[in-house]
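A single chain comes next, written as structure tokens; it is the form predicted alone.
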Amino acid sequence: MNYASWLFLGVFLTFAASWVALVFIPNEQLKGLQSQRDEITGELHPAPFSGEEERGMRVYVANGCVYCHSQQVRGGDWNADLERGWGSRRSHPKDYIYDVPQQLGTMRTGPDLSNIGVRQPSAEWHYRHLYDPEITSPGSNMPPHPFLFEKRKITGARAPDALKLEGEWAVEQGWEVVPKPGARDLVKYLQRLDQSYEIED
């Protein structure tokens, strides 16, 4: 064998070993994980996504939320996540069995969202935060997402999910701001993010 053949073989084996270690083995380990049923409530943890939640994850991905928010409560030397109240325990591979693709993220420009459904269960809070984060979190550097909402003239009664906007965000008399379907789905997805259940190994 000449030098080029050995070089090619070495590069091939390096990539093959990396793929086996980083893709194949973890995928095989995750295949065996299953939801667990709560003995008291009968609920599955984690539960499969509903259609709205699945669509909401697509909105989350399309808007690049994963670039600023992680979804993994770190333990060990990273106990700061637990101290911040981002979770009651460290994240576990079982938490992600229905997430395809997983939205682990690496950046912490914004807070971790692993348990945002527990920390902030209010749909109204999420709508207002998405419309303009400064409403709920003064000083936030998250960009506003007004394109997920529709400003429309009120005909008859106000929509039940119309945003309650005051001060500089208030709209003219006779108008309202309501979430579009993408915003509704995204909020359903965010409300579903809950890693507070006990893990059985």
The other form holds:
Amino acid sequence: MNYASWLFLGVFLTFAASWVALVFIPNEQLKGLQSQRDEITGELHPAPFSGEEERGMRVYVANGCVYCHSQQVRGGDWNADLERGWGSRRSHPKDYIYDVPQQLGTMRTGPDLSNIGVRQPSAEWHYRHLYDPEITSPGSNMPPHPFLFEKRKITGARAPDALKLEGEWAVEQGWEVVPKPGARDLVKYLQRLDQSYEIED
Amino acid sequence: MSSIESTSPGGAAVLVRPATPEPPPPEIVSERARIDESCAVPCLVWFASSLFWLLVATVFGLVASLKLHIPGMHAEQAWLTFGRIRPVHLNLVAYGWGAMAAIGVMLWLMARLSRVPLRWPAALVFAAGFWNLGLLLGTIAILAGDSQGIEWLEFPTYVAFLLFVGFAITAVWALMTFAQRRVEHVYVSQWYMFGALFWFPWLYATVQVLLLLVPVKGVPQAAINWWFGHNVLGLWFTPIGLATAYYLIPKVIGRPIYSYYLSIMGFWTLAAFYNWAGIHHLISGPVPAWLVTVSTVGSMMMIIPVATVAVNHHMTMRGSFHLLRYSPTLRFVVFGSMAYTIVSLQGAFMALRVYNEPFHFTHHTIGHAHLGVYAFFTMIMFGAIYYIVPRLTGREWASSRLIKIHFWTTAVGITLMFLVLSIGGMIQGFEMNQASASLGSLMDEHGFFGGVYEFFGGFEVQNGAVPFLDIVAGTIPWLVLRSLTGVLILVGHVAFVILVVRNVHAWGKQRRGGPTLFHELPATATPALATTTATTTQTPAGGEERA
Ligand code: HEM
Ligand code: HEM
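Starting from the form predicted alone above, please write out the structure of the form predicted in complex with its partner chain.
So here's everything in the complex, that chain up top.
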């Protein structure tokens, strides 16, 4: 064999080895995971996505929440994920079987969201926070997302989910700010983020 | 000889010590001229495109950076929201600037080292068209909210297809050139490029299929994501950066590479270990523990190739460091090579749990990222473009002052950016994890220095005690400083683009008489002979073993 063939073989084999180990085997090991049914409530953990949640996840992806928010509670001795109340246990591969694309994330400019559905169940809070984080969290550098909302003239009664805006955010008399469908779906998705069930191995 | 000579075609500086051999025979000179001529159009097209995307990407990076401390800026515009600007920045620096510059450099290096002109250069221009179209559509897609949501892979699949076609054409061309090589010996740069040409399509095809076309479920996606994310750095950008350094350092200083054996060892250990390291992006996360352990070991093993390359380059440079005063190419490339050593050693330790867990999710990682992709890879690409373009256009660089501006703004800018992000990220990490009080609150209580002392000196572990908004507040000053360093870097990029545009279009006053150096070589200096590649031998200074 000439030099180039050896080069090719070496380059191929070293790479193939890691492909098998890091791509092929993990998938084989984990692809059989299934959700578990709670004996008392009969609920599935984790539950498959509803249509709204699915669309909400697309909004989450489209606006790049993952670049500031992780969705994983770590184990290990040198971090404070549990002490911060970001979860009651370490995250498990089972928690993610329905997540495509996975949004585990690599950055915590903002807090971990694995369990935001437990920590912050209120849709109303989420709407105001998404509209402008300064309302609920002064000093936050999370971007406001006013484009997920619509400011419109009140016709008839005030919409039930119109935002309660006060102070510098208040809108003119006769106007209201309501979430667009995207914001509603997004909040449904956030409310779904819940890893508080026990994992049975 | 004691003065600078530039024997065309288009010479920039090669500084050779006086004891170097005779100028090569005329047939070699004309052969190189023919090779450069065949490369001129395609390489300039790839370089020009890469520089266009560099400017666009820098602006996006800067806007993203500003938005982290002025979150309300243009917040009503969905397409300008941080979560869209940031992936555009990343994809454009990686696939726009980085990959296009790398391909331009690689085509030229391959032709020169194989001693054959590029055939059918028009096809390579065509390939650049595919690539540019892909980048344009991909950018629009992300801004419009059609991101795939996977880091480093946000472009939609149709864009991946366009990039793939563009890549396939250039890879086939480069490999054909390699196959027709007229030199028996395969130089170390060619090994690295050969590896990169083979690894990248495999990587990219795997992730496109397993993550986007028929996606696997759950956390294996994350494993595959970071297997790709790390390998695209380690098996695409890194080998091309190293190939370039291996070529240019000996070439410019006119001495062979210190050790052939270290070169071999460095290459094969890189090939053996780098591809195992990817899962260090998921340390302590919800993936099987053995995966992380394997990657941590792989990361540590990387110290071998890194140290090997560092020793090899250092020993080659020994005795020639004074030339950094003169040659722009050399200065950029040596800066990049030193950064390679630093970033990789840092990376190996970042893969240890004790270092990773506190800082993983902070700006500390972003500092490492810019040290790698910018201080190492980008700086070497700058150096290469300074070396190659004059040979393609037949013109020297118009202004040594602009080169100085470019070097100092980027070198100082990236160094400061790295420091700011590393320190700011470290504080952020401590506050998020172990600190009992935030630096800010301690400063309020004990004054500036007292606060710093209390924070670092009186360190008391109390996990998760600092309120999150205090952590956020603590990062803001560092983020402001990062934006300032970004402005500095942007200035450097503008200077560089002006230089290239003036060179390619022959605009403005042209320099005559010799390569553009930072300083005129003193008439009595030892490294006195300055020539173009046209007068040095083929493999850098004629061989690889120690002369
Ligand atoms: C062998 C040497 C290296 C090792 C062991 C290493 C290790 C690491 C580790 C452990 C991380 C993850 C940090 C975290 O998220 O907590 C990381 C991230 C990163 N490294 Fe390295 N590194 C090495 C060399 C390089 C080089 C040469 C480059 C540039 C070409 C580079 C560019 C990056 C980038 C861009 C990231 C961020 C990826 C992301 O989150 O998007 N690294 N590295
Ligand atoms: C004007 C100069 C630049 C500025 C202001 C800038 C700013 C930024 C910002 C704000 C981010 C996002 C960080 C975050 O999520 O918190 C980022 C990420 C990144 N930038 Fe830059 N950037 C600049 C130049 C460059 C250049 C020239 C390159 C490389 C060629 C580069 C490579 C990257 C990479 C690889 C990431 C992803 C890091 C990660 O995922 O961890 N940047 N940059």
